[in-house]
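Quick heads-up: it's one chain on its own, the form predicted on its own, in structure tokens.
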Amino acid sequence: MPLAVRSVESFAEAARLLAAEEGARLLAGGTLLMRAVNEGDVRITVIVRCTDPGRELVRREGERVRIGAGVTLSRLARAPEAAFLAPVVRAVGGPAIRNMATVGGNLFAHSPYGDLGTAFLALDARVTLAEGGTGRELALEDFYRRRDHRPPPVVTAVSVLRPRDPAAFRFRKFSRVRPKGASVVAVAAHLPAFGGRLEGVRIALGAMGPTPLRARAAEAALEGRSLGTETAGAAAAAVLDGLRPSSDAIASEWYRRELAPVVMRRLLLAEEPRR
């Protein structure tokens, strides 16, 4: 079957178009898609290419930073608004693969990749979907809820809360090959600290189910009190309750259930991960 490739000025005509092909799919960075194309994925029938500008741009909204769909990694990595995540950023995939994703096709990357929504859960981040006359803004964690079916959702930009202390946001990442390899768990913590107590805590795990996932019963074990090591080991004995890790080629759910506790628990206490 033959491939069409169609572009489009904007956001809204690319929803028009993934709504009225059943085989059309949004080119962002092309590292998943045309995966998919070159491993001959047959339901694939249209790649809608669009050239929105709003696509690429990241900027401070008060409390929160504003980031494009088409941003890049590497872009996102360099963008002083955004230096928060650069961390973040640094641990997905080589510079060749930083040079090509964006932004909103990772939100699309199933587990054990897709580390920017992990970060981006614990950030309290909003997704800004193509619909309607002005867009739809959802929390992550529906749009993860919705993010695989038909129509596929269009995604233009993700709003995150930017931390008033640097220190607050915390991600680590444990992989077998370091320092780009997928997640075997992966830990993002926003920690924001009033008067020596932890108030608004929020952690998400990745690579632990089929998309991140918050860890509240950790985050209960945090709220309100002061940071320390009874407190990490105790959130960090909490990190999975109520969770069922995933098993696949890259490790199994025994393994992710004994690594959890112990990056959660690094993480917390700024602990140096052992070489």
Second form
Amino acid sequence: MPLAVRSVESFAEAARLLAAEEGARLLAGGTLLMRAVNEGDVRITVIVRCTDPGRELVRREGERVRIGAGVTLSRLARAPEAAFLAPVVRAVGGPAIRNMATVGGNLFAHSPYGDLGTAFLALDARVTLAEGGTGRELALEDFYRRRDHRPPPVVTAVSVLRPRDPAAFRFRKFSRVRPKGASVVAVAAHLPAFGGRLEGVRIALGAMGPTPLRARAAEAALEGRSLGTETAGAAAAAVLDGLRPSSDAIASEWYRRELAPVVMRRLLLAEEPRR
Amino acid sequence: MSPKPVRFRLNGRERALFVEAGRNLLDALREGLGDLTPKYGCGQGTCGSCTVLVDGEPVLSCLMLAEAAEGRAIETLETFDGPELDPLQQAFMDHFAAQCGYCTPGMLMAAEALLRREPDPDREQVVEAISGNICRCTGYEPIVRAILDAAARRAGRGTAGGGGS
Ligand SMILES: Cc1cc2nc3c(=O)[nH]c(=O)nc-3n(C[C@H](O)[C@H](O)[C@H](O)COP(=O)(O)OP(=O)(O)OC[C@H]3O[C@@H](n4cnc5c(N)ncnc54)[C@H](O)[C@@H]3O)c2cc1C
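Got the form predicted on its own; could you also share the form predicted together with its partner chain?
Let us now look at the entire complex, which starts with that chain.
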């Protein structure tokens, strides 16, 4: 079947098109979708371009920042409201990829991609979907559970916690190719401390499952305690709890299991890898 | 679906062509307009040899829908159209930054985008700027040296060493 391109002016309209047509896909930056089109993926029959005016907004909302699904990674890196995410963005792709790739598209990227989603998960992200016109919000974890369902949910925006203490948000990505490459493992952590005790710890792992995942046992090993060699060791030891990473072209399951605790400990102790 | 008309500026000139639905910009440039400077390497955005500038910023033309170029300013290597080589091109020659040459157009566009934004880049900025461009011949060092040297030449600081005038 030949391809068609349709343009719509709102996310709601895009959602209706996607629901009506099995082979319709929303085009954001195209860094993943156009790969499939170039390969001749016959499941794709309609490319939907969306010019919703809300797609490029970045706005502070109380203790959160709201980021439109169509915001490119380059734009996000420059947004003062989201300065804490700049190191995460810098770890993605090369400059040309970042000029194209969007925040919304990153939530649909399959492992080992999805570095931004990993960071968002540690920052208690909420995803706004275009449904029934008004939109509705759900936790990023719930979004990931239904992300690959048909019809696909259409994301209009993501809202993430702004860490009160910028040093409390940390991100580490381990890749085999320097300076850039797909994640073998990515770890993001929000570690707010009050009077020396960690409170509200959230840890997320990327490339350790089909979507970014919380490391709940590692969170529990840190919650209410102070951050030190001992607690970091306990969190690192617990980080694999319940996870079954897959083997792919980037790394084997074994390698990911070996590496994740190391990256977790380095992140917690702010250690640099030995070269 | 019948082909759609698309208009954009290519290296400063208004151009128009018809594109099939789903065609990428690289195809439109090479097959539609005969500009063979952007190269088809992987068609997956991984190699960077198709890098062009869109409104001054580097993008991967193989991953851009051709009709999304409507009204934009596209630049390829043909943007250096003077009778003399640009100092950036000359630096690539002098530093032996091209061997097989397939990555070179993409490298030059990535470097050009950097030098416009940052006329005096440090080594780390150069490495970052070409981090999405793969070269399988040179080991990158000659390319990094050439870009740093081109910055010096354009600033009239002469050559930073490594041959050439
Ligand atoms: C060379 C290369 C390097 C890369 N490196 C990295 C990396 O280091 N880290 C990383 O995380 N990723 C990486 N990626 C993957 C990708 O570039 C990013 O994940 C990017 O954020 C995807 O966004 P996009 O806008 O390009 O998505 P698109 O390709 O436009 O879309 C991807 C999928 O998501 C759907 N979609 C997009 N937006 C929405 C929306 N708002 N609502 C519903 N569905 C939507 C599309 O329909 C499509 O199915 C890389 C890709 C390439 C080609």
